[in-house]
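Presented as structure tokens, the chain that follows is alone, the form predicted on its own.
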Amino acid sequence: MNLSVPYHLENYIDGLLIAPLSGKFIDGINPATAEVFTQIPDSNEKDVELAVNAAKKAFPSWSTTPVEERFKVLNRIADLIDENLEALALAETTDNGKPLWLSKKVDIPRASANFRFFATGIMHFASESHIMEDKAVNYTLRQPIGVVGCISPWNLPLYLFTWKIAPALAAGNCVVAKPSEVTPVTAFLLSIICKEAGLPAGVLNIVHGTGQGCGEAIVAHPSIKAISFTGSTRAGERIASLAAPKFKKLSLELGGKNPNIIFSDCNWGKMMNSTLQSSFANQGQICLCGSRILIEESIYDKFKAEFVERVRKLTVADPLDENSRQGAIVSKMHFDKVMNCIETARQEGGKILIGGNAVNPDGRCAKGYFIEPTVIEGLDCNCKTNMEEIFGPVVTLQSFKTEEEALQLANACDYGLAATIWTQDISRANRVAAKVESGIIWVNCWLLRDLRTPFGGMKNSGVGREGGWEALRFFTDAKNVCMQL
């Protein structure tokens, strides 16, 4: 199996790789050199309508396909990706900029995970009856939906397109998923695995394209009954206003402006790395990282003076460079949305305490897009920096003199998404856990997934929730039946 990246992708429809039947192709761009290395299919409602097409003649089938058979198929698929982690990360840190030993550490070990859960998880899913005395036995059958679509984002590219599609196929629906098209291209290589694992053709097709000229095909188009999205809020309202009046099922994993925040009494040394890790993971291009630092007021000077001397160490680098601890932003747009986003932060008043700045490493990222981890203090809760998601290697600091006060600055805006306490008062963590608004909280840690657990937000962090039997749950549809004794 050769998982080399072609200069022109192409299009994973009926089990055939075909290029898109406009012929045109939109510039893949590597963010640390920025230099183009690949073109992607610029796939429309044409391309999509074949795709949709596929899918709904491969869906009976699949559909009917005894589960220990979609087992074998979706497990294969998790081997294939482990056998290949190599050239896949490798491909996925030349088209996201991300170090190269976190691709091999994390996104493709992550994305074989999520294949072998769902593939194992399908065949222990049961459903529930209910008997009323002497009278009649209700039970309930979850079944497949149908064709339904999949929107993944860029920063974890293989890691959240496989998160939204090994459920979907496991529960018996055929799918056309839709990458980023600015991080296509292991979702590109998934498609030559999933020929070699023996998924038959039509059950997944995988379009590339732009939201606006693709992305809206999918979630407009009549015969795709449900749709999975991780993104934008933008985004978000966008798709949930196409897909509403269609009463199509929606999952809309949204942004995040997630608070991270810290007690006195907390397990100093194990808050700190974990909190440099939630801050710059991924140059901060996870929808999870704490971006707004809480820190009660009696540690802060304490806190600021190590924080910013341990972010002084971080390594701004080439993401083929071991020693790397940041790579390179994503693509120019939102280079410049983050360095915008720095600029308006020194606008509000606020002051950088490190950082801020464009960072141009030597040799071949002469030219690429790198930005300084940044640290920022000295802005209202209020503030735009405050309230909006920057979505970059860029964190806030702010400090609280009670447990109600952390609470106010933790709730202050409109995402609710994920949370951090640090603390060792186990009331304490409770009772602010509860409090929180938000729908994932870590207690002592970040990160630490259970795939089993329901994943979503609050508020503007989206609608409905991915994981576990909850991701079962929403790619089928619910059907009691009620039969008198």
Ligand code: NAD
Second form
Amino acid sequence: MNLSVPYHLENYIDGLLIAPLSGKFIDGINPATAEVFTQIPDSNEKDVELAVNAAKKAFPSWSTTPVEERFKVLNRIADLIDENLEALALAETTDNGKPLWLSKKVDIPRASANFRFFATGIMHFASESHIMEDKAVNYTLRQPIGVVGCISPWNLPLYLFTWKIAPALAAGNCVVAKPSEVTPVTAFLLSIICKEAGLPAGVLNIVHGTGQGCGEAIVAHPSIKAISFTGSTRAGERIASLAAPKFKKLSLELGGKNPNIIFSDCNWGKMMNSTLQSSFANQGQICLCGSRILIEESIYDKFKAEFVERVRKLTVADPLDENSRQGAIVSKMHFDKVMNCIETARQEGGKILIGGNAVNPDGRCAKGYFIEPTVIEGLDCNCKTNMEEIFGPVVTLQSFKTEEEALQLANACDYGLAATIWTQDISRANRVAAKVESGIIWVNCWLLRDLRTPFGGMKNSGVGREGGWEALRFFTDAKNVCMQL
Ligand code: NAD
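Moving on from the form predicted on its own, kindly provide the form predicted together with this ligand as a structure.
Everything in the complex follows now, all chains and molecules, and the chain you saw is the first one.
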């Protein structure tokens, strides 16, 4: 199997790799070098129509394929991802700018884990029954929905694309999927893998293009009955407005502005190592990154001094360099957005303790989009910098005196995706965990993921939950059958 990246990517429709009907393409840019390295199909509603027709045609057979068979083919896809780890990781890094070691260690292994997890999951999936003593028995049928749409973002490209596709396919649906037009390459390579793995034609269709031109056509298509979306709150709002009047099932995983709450009794070394990661992993471009660091007043100065010194040592460099701890920001557009946010923080009176500037590494990356990891203090909890998602290597420090104040700060913004709590006091950990308005809470750890757990946010961070049974329930329709005894 050849997993080299061609200059022109193609859509994957009805088992075939085909060019967009319009013949139009979008430049694919390596953010570490600012060079165009590929062309991405600029698909529109006509390509989506083809994909939907292929999916509809494949549905009767795929939805009745025994779970043991679905398990086998999805597991084969996972095997092929593992066997091609090196090529996929290099493609991900070239497309996204993240360090190559990170693509190898996290992104690609997680993509195969997603397939393996849901391939196995569907073998164990069960539905409920409710007995009415001697009157009747109810049982719940959980049936595949039909054709579903999956739309994913650029920050964890293959990782999040497969996190949706795998449960949708495992549950017996046929899928029309769109990766981000900013990072579509590994999704294209996945089409080649699916062909090789023997996934029947039309079961998965991958259509490339922009949110407006292609994404909205997927959301609006009358034959697509459910949409699973991960991306910005702004796009989520638009998608909800298109899908709600058609009564489509919706799962929306949106933005975050996560608090990292540090109490003075924390395990200092563990907290410091994890906080560096939760602040700057993937250049801060993970929806789960803790961008608001809340520190108990008695340890604020000590934390600030040590944290800033540790941040100073994070090497911003070519993502192919093994020592790179910070790769490139994903695109010029996002680079400009993050730099503007830093400027806003300055104007709001924030003090930049470290970072705040663009970086131009030597050599091939001289024109790439790199930003120093940035730490800011002295801002009010209600300012733009502390209220709006930046989604880059930028964190703010705020201090608190009491547990109540920590909670007030944590819950001050409109997002509610994830939070981290650092304390050795188990009662406090439980109290605070129950009161923080977030869908995901980590106590004395960060990004420790069990794929069986419910994953998703509250408030403006989204609607619905992914992961484990939640995902398999989302991708099936529940039907109650009541039989009188
Ligand atoms: P984005 O919303 O711009 O795009 C995400 C995807 O949606 C892309 O494929 C895009 O083409 C498509 N899209 C955009 N507008 C659309 C529309 N009107 N109709 C249909 N599709 C549309 O987000 P992004 O910039 O790619 O990703 C970053 C955002 O994703 C951040 O806000 C981040 O917090 C969020 N995110 C959330 C999670 C989570 O699990 N909650 C995970 C990762 C990223």
